[in-house]
Structure formats: C-alpha cells, structure tokens
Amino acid sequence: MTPDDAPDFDAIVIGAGMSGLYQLHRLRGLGMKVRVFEAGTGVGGTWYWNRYPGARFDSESYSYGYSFSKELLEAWDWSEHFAPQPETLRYLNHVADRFDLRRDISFSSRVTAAHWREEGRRWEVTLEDGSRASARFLITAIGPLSAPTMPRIEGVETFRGLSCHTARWPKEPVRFEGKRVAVIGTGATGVQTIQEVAKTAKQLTVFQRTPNWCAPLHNAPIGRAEMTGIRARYPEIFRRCQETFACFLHTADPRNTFDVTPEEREAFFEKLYGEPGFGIWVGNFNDILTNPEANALISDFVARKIRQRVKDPKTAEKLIPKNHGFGTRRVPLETRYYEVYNQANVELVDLTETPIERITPSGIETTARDFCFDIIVYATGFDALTGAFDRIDFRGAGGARLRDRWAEGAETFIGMSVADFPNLLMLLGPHTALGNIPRSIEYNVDWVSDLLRFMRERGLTRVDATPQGVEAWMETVREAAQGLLSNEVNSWFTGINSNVDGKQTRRLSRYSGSAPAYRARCDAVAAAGYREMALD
C-alpha cells in the first residue's frame, strides 16, 4: 500500500445520533482514530431533527437512556416518564459534553457517496461540499427512520404560507395562535403534532388517509423521590429490557386470548388501556398479533373506546381503522388525541372520500372544496429502514451499488453486514432487532466494537459477509415473519411507501423475531471467531 492509499482514519461513522455517539465513545476506547460526519449542526439524530410540537418517545425514559455508564445514570434525572424532545436533546448534548465527543465530529457534513477502494482496503467518503476522507472501516449510524418523505401531491412547492415536514421542523418556534393550520398525516408523528396544534390554532384541519389504532400514553412527571427509586432499580430495569421480546419493560402475557372468560378478557384489556406505555400492544395476550379472531377482539375493544371518546358518531367511525387490526401497524401513543375531534376548531377530512387534488398558493384543494391555510404540516413519515441508505451512493467491491443490490429488498448478514461491501458495518440496519431502540443500539455498537478489536489483535484488515451467511440469516428472518398479521398489512413494517418509487410492494426489510434470539445468534457468530464472515 502506497502512502496515497493510506486511510485518513481507522473508522468513519456516519451520523451523530444515539448510535453514532456511543460508537465514537467505544472506538476511542479501542485507541482508534475516528471521524464522525453529521449532516446537522448538532448531535442528537432523531431528537435533533424531529423537533415538531408534541414530539416525545413512548418507551419509558429510564429504559430509553444509555446504560453503559454508571456515572451517567447517576448524573441524569428524567423529569417525565415519557420525556419530550427538548429534554431528550438536552440529554444527548449532556452525553456529548460528558465524554468530550464533539472534537471528533464534523457538523454540517452530509455524506453523499461512499466508495470501497480495494487497492488500499479503505472506504472513500465524499461530502456534499465535495470534500473527501477515507477510513479502513465505515460504520453507518443513520437510523431506520431518518429519511423523510413528502407526499406526491401537485403544487407542494407553490404554497405561499409556512410549510414543513415534521422531521425537518424549524429551529425557531412556530406559533399557531390565530392561524389556520393543516396537518397531513395521522401516523405517530401526526398524532403527536395534532394534539398540540389543536390547543392554540384558530382552525386545525386534519387530512387523514389511513386511520391508526392509538392507545393512551398516560404520561406523568417524575418527582425527586421517584427518580431516586428508579436510579436504585436501574440494574433491574435494564435486565428486564434484556429479557423481553422487544426490549421494552412490557412483554406478551403467556396466556392466549381465549384461555380466559369474556369477563376476564375485558378486565385485562381495561387494565392495559389504563396503564402507561406500550403494554396494550406488546404486553397483551400472546396471540393477538397472530390469531385473526383474537386480534378482532382487541380491535373491537379499542374501537369501542374511540366511539366513547369522540362525540360525533360519523367522525368516530372515520377514526377507526377498517383495513388493519390493532397492533399490526405501529401503534401511536396519545394524550387526549381523540378528544381533539370534539373541539369546534378541529375538522377531520377523510381523504378516502375526498382526496387532495393539489396544493395551491393559498392552501389545499380536494375533490370537494378549497381550503385556505396559513401553515401546512406534512406528517407524512419516512422512507423506512433502507431509505437513508438509498440517499447515499454506496459502492462496494467491483463497483456494486447498494441501491441496486437492494432494489427488490434488503439482504444482510445479521443486519450489520452486506456481502461485497467489505468493512461496511451497519448500526440498526435492516434485519436487526428494533423495539426499544437504544437497547438495540448498545448491543449493535458493542458487537461491532468487539469485531474490530478481534481484527486489530490479529492484524486483519478486511471483513465481509458471505453469500452463504446472508442466505442463512435471511432464512431466519423469513421464518421469524411467518404467521404475523402485520405481514399482511401495508406499512413501513413491510417496506411499503407510496411516496417512493419502487416501494409499492411488500418486502422483507424487518427482523420480526425476539431481541434475545437475535442477540443469541449474533453472540454465536462472535463466539465462533466470526468464521461465518470472510476475514482477511
């Protein structure tokens, strides 16, 4: 290798969100020279970009933060059981400061291309401004939900008022008092936004294409004494997260829906509906996500709750999903979301009845009428799981393009490696265990860090997935997906996005098995000396 071929860094990490920050910390601990490239002007990833009103996570705060540092756990107090975006962003800035991470991060540095150079065994990364850097290893920390999509509606660019996507919200405050506001979309971000905008807007019009099953968040503040108790229970809390199916504090009840009497079943549903967090989704009867008859019962229960909470029967029916059962798509958690539609300043427009024809300079035109707005909010979601990869020109061995390789659906080895893309390692890539995201992040980062330590100790400079390893893992992914009702539904879970070319058919982009099973499989790869991968 000539001096010109020598990489600038041992590793380049793309993204300074929760994955990128922890990965930088771990690689520093290995004595590696690292550079993180971040498109934003600050750290935080999801919590930097998604600053829309009402943004908060729906995993319990104390199960969501990092667990790797006892000192960090001792130093940070959470103010709410489900922390809002500003608090989470403060937390991640605190982490960056506490571990002095910023000195190895380049902000306002969007990666546009990453090409493998076999002659020097290095990745060459190109930034939006044309500058370049290279590294032996390239690690993606770009997130599964980080590539926002706009709807395919004529005239979006003509609107003269303020318009913004929830994932690209302005840093300066947006005021809704006295304003006529439109929100397009009723997924998780749409639900959170609608709840807040309705409090102050002169008129809020919600444009709904697909209603979603929502459940109460039941958030509450955390007092000093309670935080002290939580801190004492951190070992138990994180142990519980390691044991459960999706790393939440909740896990499925071992009983099936029809193992109990109708009265017991109703009481159990009521209990879950009244408790905070995802218990009604991931802590329900064992078969509600696989048995159509069981799913119909929980769907009917939640539908009755919607009818009780929404005064106008016609509006209530529009808010009840008819094309999928409860829990088969991502369940938004809400705080008085349904009561919003009882307000005189809120109107629901069902786009299945009167579709949007175009955005106009003054508002929105549907097949039924013209609306005038001061603000349009696009809560239209993300090109999930693979979208952030598609927006970077990744080229592997022999010039293979990742976008082309994944055109019919992603194929990976344990969600962290792709055949013919040597030394490319993915955090939260397609087919990793998701669920409570930070728990998956810490596991992925630790696994990647252990692999790089293993290689360094043995003088190895190249690692690649093998076709056999990829096929074996993809078979595991296929087996884990069998029998799930969610795989019969169009959603980002199944790779569907009507706003993205080529993503109108279902694809296997998500690992649907348990987090413990995922970790056991990855641990087995490491324990065997990574022989299932091509090391050189």
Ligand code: NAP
Second form
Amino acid sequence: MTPDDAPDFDAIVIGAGMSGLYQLHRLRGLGMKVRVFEAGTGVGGTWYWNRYPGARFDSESYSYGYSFSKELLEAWDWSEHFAPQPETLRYLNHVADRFDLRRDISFSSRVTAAHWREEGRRWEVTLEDGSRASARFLITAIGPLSAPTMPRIEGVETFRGLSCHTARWPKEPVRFEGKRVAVIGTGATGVQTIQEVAKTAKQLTVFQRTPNWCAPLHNAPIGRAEMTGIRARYPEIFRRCQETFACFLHTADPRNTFDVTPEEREAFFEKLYGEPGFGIWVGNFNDILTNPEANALISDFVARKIRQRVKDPKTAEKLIPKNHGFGTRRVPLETRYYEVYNQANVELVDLTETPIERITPSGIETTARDFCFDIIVYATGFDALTGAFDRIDFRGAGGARLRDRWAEGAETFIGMSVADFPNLLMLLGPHTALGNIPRSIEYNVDWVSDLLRFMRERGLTRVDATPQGVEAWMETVREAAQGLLSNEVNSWFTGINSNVDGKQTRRLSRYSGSAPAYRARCDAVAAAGYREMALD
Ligand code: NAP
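In place of the form predicted alone, output the structure of the form predicted in complex with the named molecule.
Every chain and every other molecule in the complex is listed next, the one we just looked at coming first.
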C-alpha cells in the first residue's frame, strides 16, 4: 500500500446520536483518528429530529442516560422521571461539550454511499454534496428508528397548510391555538402528539387505522432531594438494568398468570396500571407475552380501563385493539390520552370504517367526508431497523450490495457485522438487543471498541463475519422469536411497513431474546479472541 492509499481516518462513524457520540469518545480514548458524519445541524440523533409536541422517552430518565462517566452522572440533574425531548437534547449537547466531541463531527453531512475498497482495506464514504472520505473502519450509528415514512396517500404534496412528519418537526415552535389539526397515526409517537395537541387546538381530528394498547406513564417531577437519592443509587440502577430482560428497571414477574387467584391477578394488574413506566408491559406475569389465554386476561383488563376512561362507548370500542393482544406491539405510554376523546374539540376517525381517499389542498377526504385543516401531522412511523441502511448505498467485498443482501430480511453476525462487508461494524443494527436503548448502545460501543483495540494490538486490519457465524446467529434469532405472540402480529417489530415496497411480509430483523443472553453471546465471541470472525 502506498501512502496515497492510506485512509483519511482510522474510523468513520455515521451519525452523532447517542451511539455515535459515545463511539467517538471511546475511539478517541484509543488514540484513533475519527470523523463523524451527521446529517443534522446538531448532535442528538433521535432527540434532534423528533421535536414533535409531547415527545419524551418511556424509560426512567436515570436509567436512560449514559452510565460510562461518573463525572457526567454527578453533573447532570434530570427534572422529570420521564424527561421530555428538549431536556434530552440539552443533555446530549452537554455530553458533546463536556467531552469536546464537536471538533470531530461534520454536521449537515449526509452519507449517501459507502464502498469497500479491498486494495487499501478501507471504506470510501460519499456525502450528499459529492465529497468523499475514507477510513479503515466504518461504524454505523444510524439508529433503528430513523428513516421516517410518509403514508402513500394520493395528494400528500398538494396540501396548502402546514404538514409535517413528526420525525422532521420544524425547529421553530408550532402553535395550535385556533387551528384545525389532523394527526394521522396512533403509535407511540401519535399518542404523545395527540395528547399534547388536544390541549390547545381549536379542533383535533385523529385518523386511526389500528388502535394500540396504551398504558399510563405516571410521570412526575424530580426534586433536588430526590435527584440526590437517585444519584446515590446509580450503581444499583445500572446493575439492575444489566440484569433485566430488556435493560429496563422493570422485568417480568416470575409468576405465571394462572398461578394466582383471579382476585390476586386483578390486584396485581391494578397495581401495575397505577405505577410509572413499562412495568405493566415488561414487569407483568411471566407468560402474558407468550400464552394467548394469559394475554387475553391482561388485554381484557386494559380494555375495561379504556371503557371506564372514555365516556362515549362507541369511541371507546374504536380505541380498543381487536386484532392483537396487549403488549404484542410496542405499548405507548400515555398521560390522559384516553380522556382526550372526552373533549369537545377532539374527534376520532376510524380509518377501517372510512379510509382516507386523498389529501387535498385544504385537508383530508375520506370515503365519508371532506375535512378542512390548517395543520396535518404525519405520525406514520419509520422504515424500522433496516430502513436507514437501505437509504445508504453500502457495497462490500466484490461489490455486494447490502440492500440486495437484505432484500428478504437482514442477516447479521451478533447484530454488529455482516458477511462480505469487512470492517463495517453496526451499533444498534438489526438483531442487536434493543430494549432500553442507551444500555444496548453502551454495550455495542464497548464491544466494537474492544474489537478495534484487539486488532490494533495485533496489527490486524480486516475483520469480517463468516457465513457460518451468520447462520448460527440467525438460528439464535429464530429460536428467540419462537412462541412470542408479538412475532405473529404486524408491526415494526416484525418488519412491516405498509408504506414501503417489499415490507408487507413479516421478517426477523429484530432479536427478541434477552439482553443478558445477547451480551453473554457477544462476550464469548470476544473472550475467544474473535475466532468466530475472519480476522486478517
Ligand atoms: P409506529 O408505531 O409505526 O406507528 C405508526 C402509525 O401510523 C400507526 O398507527 C400506523 O397504523 C399509522 N400509519 C402508517 N401509515 C399509515 C397510513 N398510510 N394511513 C393511516 N395510518 C398510517 O410509529 P411511531 O409511533 O413513530 O413509533 C415507532 C417507535 O418509535 C415506537 O414503537 C417506539 O419504539 C419509538 N418511540 C418511542 C417513544 C418513547 O420512548 N416514548 C416515542 C415515540 C416513538 P397501523 O398500525 O395500522 O400501521
């Protein structure tokens, strides 16, 4: 290799969200020359793009922040148990400043292509403006839910008012006072948006295709004294997150639904419904997500709650899911979401009864009515897990295209590597443990950093997944999915997106096993000197 062939950087990281920021920090610690390319004008990833009204996370704030720096944990106070988006974005800017990360990040730099060059053992990355850079390693920190999808409805581009996807929300505040607002979509994003917009809009019309099972968030402020107590418990909090199935503070109760009397069961459901966070979903009886009879009981419990909370029985029925059980899709957590439908300024349109025919310059036309709006909000979700990869032209060894390779579903080795895509390492790629995302991010980043250190110490310059390694991992992914009711339901969990060609059939792009099992598997790969991968 001549000096001219030397790559510009040791590593290029795509994305300056939670994964990219921490990855940059770790690689710098290894003395590597790193460049991060970020499409946005600032850091934050998910929290940079999703500025929609009401956006916040559903993990307890103190279980969500980074755990890697004691100084950071000492310095940062969370103001609420479930912090809103502006606070999380401030937090990530604080992280970028504290660790002086910005000087290695190029903003407004969207990566459009990444091609492997075997001759120089490097990745050549092309940006939207045509400029290029190269690096020995390419690390994707592009997020599992970062490729927003607009609905495929005739006339979307003709609307004359303000219309926006929630993941592309404008930086300037949008005011809803005196406005007629439509929200399309009732996933976790739609639910948060709806409950916020309903507070001030003159008229809010919710266009719902599939209702979801929502449960109360029970958010509350964190006072100074409480924050001091939380800080003292940080080691315990993060240890707990390491032990639980999906890295949340909550984990399944060891009992099965039918181990207890109906009265005990009702009392337990009631307790969980009254508690903050995901307990009712991931801290419930051990079998609610696998046993259809058990699932029917918790679904019935939540349906009764919806009927109690929504005054109009017809509206309540429309809000109760009929085609999937509780927790088999991501459970949106809510704050007075159901009560919104008791307000005079809110109307629910059931798209299964009256589908949208087209978007018009003045609003939305369904099979039953013409609606006029000032604002249309598209809370229509993402091309999840693989969509952000599909939007970049990745070409590996021999020109293999990742998009083609994954046409029928992603294939990975432990969610971090793809055969024939040497030196490409993925953070939160398909088939990594997701759950409480930052916990999974820290694990992935540490694993990748350890691999790169291992390689450098031994003068190794090429790492690839082997076809056998991929097949074995895919078998693990298939086994982990066995028996889960969620894998029989259409949602982004099962790779379904009605707005993307080729994503109408279910696929296994998600690892649905436990995070501890995932980490044990990845730790074993590292402990054995990465011999399950092809190193050179
Ligand atoms: P989503 O769960 O995929 O929901 C998209 C919604 O848009 C669904 O209700 C869908 O209906 C509807 N939709 C899509 N295309 C449509 C069309 N052509 N016509 C009518 N309706 C249409 O997306 P999301 O709500 O953005 O959430 C995605 C994930 O992001 C969540 O599951 C969660 O993991 C994450 N998230 C987290 C938080 C948090 O931490 N609090 C907040 C927001 C999001 P169908 O169901 O019928 O397809």
